[in-house]
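Coming up is one lone chain in structure tokens, specifically the form predicted on its own.
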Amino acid sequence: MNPATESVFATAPAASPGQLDAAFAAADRAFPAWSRDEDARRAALRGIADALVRAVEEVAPVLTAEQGKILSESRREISGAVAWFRYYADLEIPRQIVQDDDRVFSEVVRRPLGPAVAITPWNAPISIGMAKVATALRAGDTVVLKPSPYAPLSTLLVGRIASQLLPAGVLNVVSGSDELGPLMTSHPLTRKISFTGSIATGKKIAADASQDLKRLTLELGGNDAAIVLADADPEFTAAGLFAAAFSNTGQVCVAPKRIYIAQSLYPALVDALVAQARAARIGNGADPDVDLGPLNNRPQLDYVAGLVAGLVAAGGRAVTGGSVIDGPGYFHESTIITGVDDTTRIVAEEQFGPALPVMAYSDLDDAIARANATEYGLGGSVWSADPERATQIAARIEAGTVWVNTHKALAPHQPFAGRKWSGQGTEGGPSGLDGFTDAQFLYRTR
């Protein structure tokens, strides 16, 4: 982030505990009428989608200014939010008929829960935040949404746009420090929590939710592994991996963060990745000629720089990049790393920045075991000229989503869930909607 934008951040309001209580009270009052009118919910979601299409050029510069991503990525993020609203507006919620005979008719229906809390991160505040909002609103829940204090303004703007198309109290957006989060997750009116963020915070939220058994969806950290087979095309694979790993300057939870390459392909693929990194133009995200913007905040820049600085002691090296860029802003060079192993911090931890470790393997079973030897299980990918063989290998990766010959392909209709410590519950698709409802069994005799 350019320091010039930091004064803008200071204009974001910080909600007081009393204002937070008022937001929950509004959501609770709005819930009964909102939950009963499915046609109104569908129409509202379509209206919000149309309004966001019209507002792209208003919202995108705000998102770029506060988050740092390039304008084209900001526009795509808003378009992604539009897709979520349209998908859930059109999604049917089927009734599951259990028994239908001359004695009994019984079925399972989905019922909304009540006020839902959505807490979102700074890396993709609009796409992640509005995915939660669209799902909750379609289910019939009302929402209290809190963006990260590092990127609140674009969410406040989108919230204002959306709220003009909703009854009062249905969508409430509050901003403030991280200390506001526990007040939301433990609030007595909260019936559902949807959180995207760190594992440590997710565990605290799960503990809060357990006190009165609030429904919970957690999308937590990722340390995605990509396994590249010997028959993969190095240029195609390098282009795909670099685009996925360095989009939003590496600040994507489901980006590939460690690459395992067959020994025979390793030199060629490393060279191709280095060429991609050197060609990427770094600068102000508002500049249309830039490919990668800054990191979002100083702590994240310092964390990534510290991981890279620790490479020498671990026997690794940056074959390109490796340094913080001098001057204003939180910029770091695009960095490709070799000479490390699975115990090196930048491999074992989620770096969340523009630094990608690449390692060779000689035995495929060993590479799969190494990919799975982590508490993370968000995503992964396998790259090969033989998609069927790659798919068989993908099935052995312990992650919620595994792609073949691509990475980070996401859409509203697809279920997205983490395994192990990468989360619980599902976002996207019908199962994502189920997470914002309870099942009710209705039984009647003829």
Second form
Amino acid sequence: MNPATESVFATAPAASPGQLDAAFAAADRAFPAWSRDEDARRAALRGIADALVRAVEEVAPVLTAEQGKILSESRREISGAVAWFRYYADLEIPRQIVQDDDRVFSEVVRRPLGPAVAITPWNAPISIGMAKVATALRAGDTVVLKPSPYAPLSTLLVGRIASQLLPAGVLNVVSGSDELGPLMTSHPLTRKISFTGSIATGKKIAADASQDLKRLTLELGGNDAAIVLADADPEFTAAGLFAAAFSNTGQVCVAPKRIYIAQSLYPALVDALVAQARAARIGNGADPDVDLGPLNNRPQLDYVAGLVAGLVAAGGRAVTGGSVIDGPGYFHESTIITGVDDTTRIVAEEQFGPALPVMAYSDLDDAIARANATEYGLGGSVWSADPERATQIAARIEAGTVWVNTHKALAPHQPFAGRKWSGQGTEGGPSGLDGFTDAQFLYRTR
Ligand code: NAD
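What would you give as the form predicted in complex with nicotinamide-adenine-dinucleotide (NAD), now that the form predicted on its own is on the page?
Whole complex next, starting from this chain.
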């Protein structure tokens, strides 16, 4: 959080358990009419998209002030939310015909569930929150949404804009501390939970959801590996990896977080990454001349700084950066790290900050095995002058999304799902609707 906004943060509202109950009651009352009127739902989603386009310059500074990301990224995040509303407004809810012959017509249709809980983290509250809202509303569910206590204000603002275009009770936004979360995930009126955040919280929510078998989608942490083959162009690869790893100051679930580089390319690519890191200007995200803002909060800054200090103590080296920046705000230098291995904490754990470990490999099969030797399975990438070969290698990486010659290219029509501990269920694309609906099989004889 920027220091200038700490007083605003201190005054962000905290919903009481009674207000939370009122939000669920409203969502429950609104559900029957909302779930029946598909045309109204599609029109509302289009209306929200248009309203958000008009509100970009109102919302973006709030997002930058509370989250820290640079203004152009805030604008992109809001445009991303617009794209989600438009995509789901236009999408036909899939119907799958199972049998259609002289005897029988049968099909699978999707049915909405009821009030859905959406809980979001602090790194991208608008794109993550509105992806859930757009999908849930299109499916026919109503929503109670809770942003992170570290970045609640932009979501409250967008929630106010969107709810003006919706019947009362369809979208409810509550803010407050972490303690609100379990009250939501165990609430008797909740039929669905869509959570994005850490693996530790995701596991607690899965336990809560199991009590009465609430439907559950989890988008959790990642520790994406990027594998760079010997034939990759060092300048192109460094620019792509740096942008993906350091945008939003590294606080992105699907950022490359550990890089495995073919030995022969290692010196040139490390040099090119260092040049990228040195050129990126760090400062207040509201300043148009700044490329990277602060970390969002003090605990995250302390965590990243602790990982960096630990690796230096264990023989690793920060070839550039390596330190917290003195002065107000949660700023940390852009840091490229060498001399570490897969057991070093910053390689084994998700750093979620501006410090990137780069390691050399001499055997490609070994590099793939190292990329896969983790409980994380969110994303990954392979970089090469030969995209066909890179695609074959990408298929061997145990992650929900693997890119070739890019990383972190996300869009609402693409399915996004973590493997292993990085998640459960899918967001995006037609299959994103599955998580907010149950299947119904309809069978009739001719
Ligand atoms: P977090 O798990 O600490 O908090 C996320 C949200 O959960 C917040 O709104 C918080 O108030 C709420 N919460 C906390 N305890 C809860 C509980 N017991 N029950 C219900 N809700 C609870 O995560 P964070 O620190 O805000 O976010 C960073 C993490 O999110 C990183 O691990 C990152 O990789 C992950 N993330 C994943 C994705 C993805 O799509 N896979 C996207 C963005 C961030």
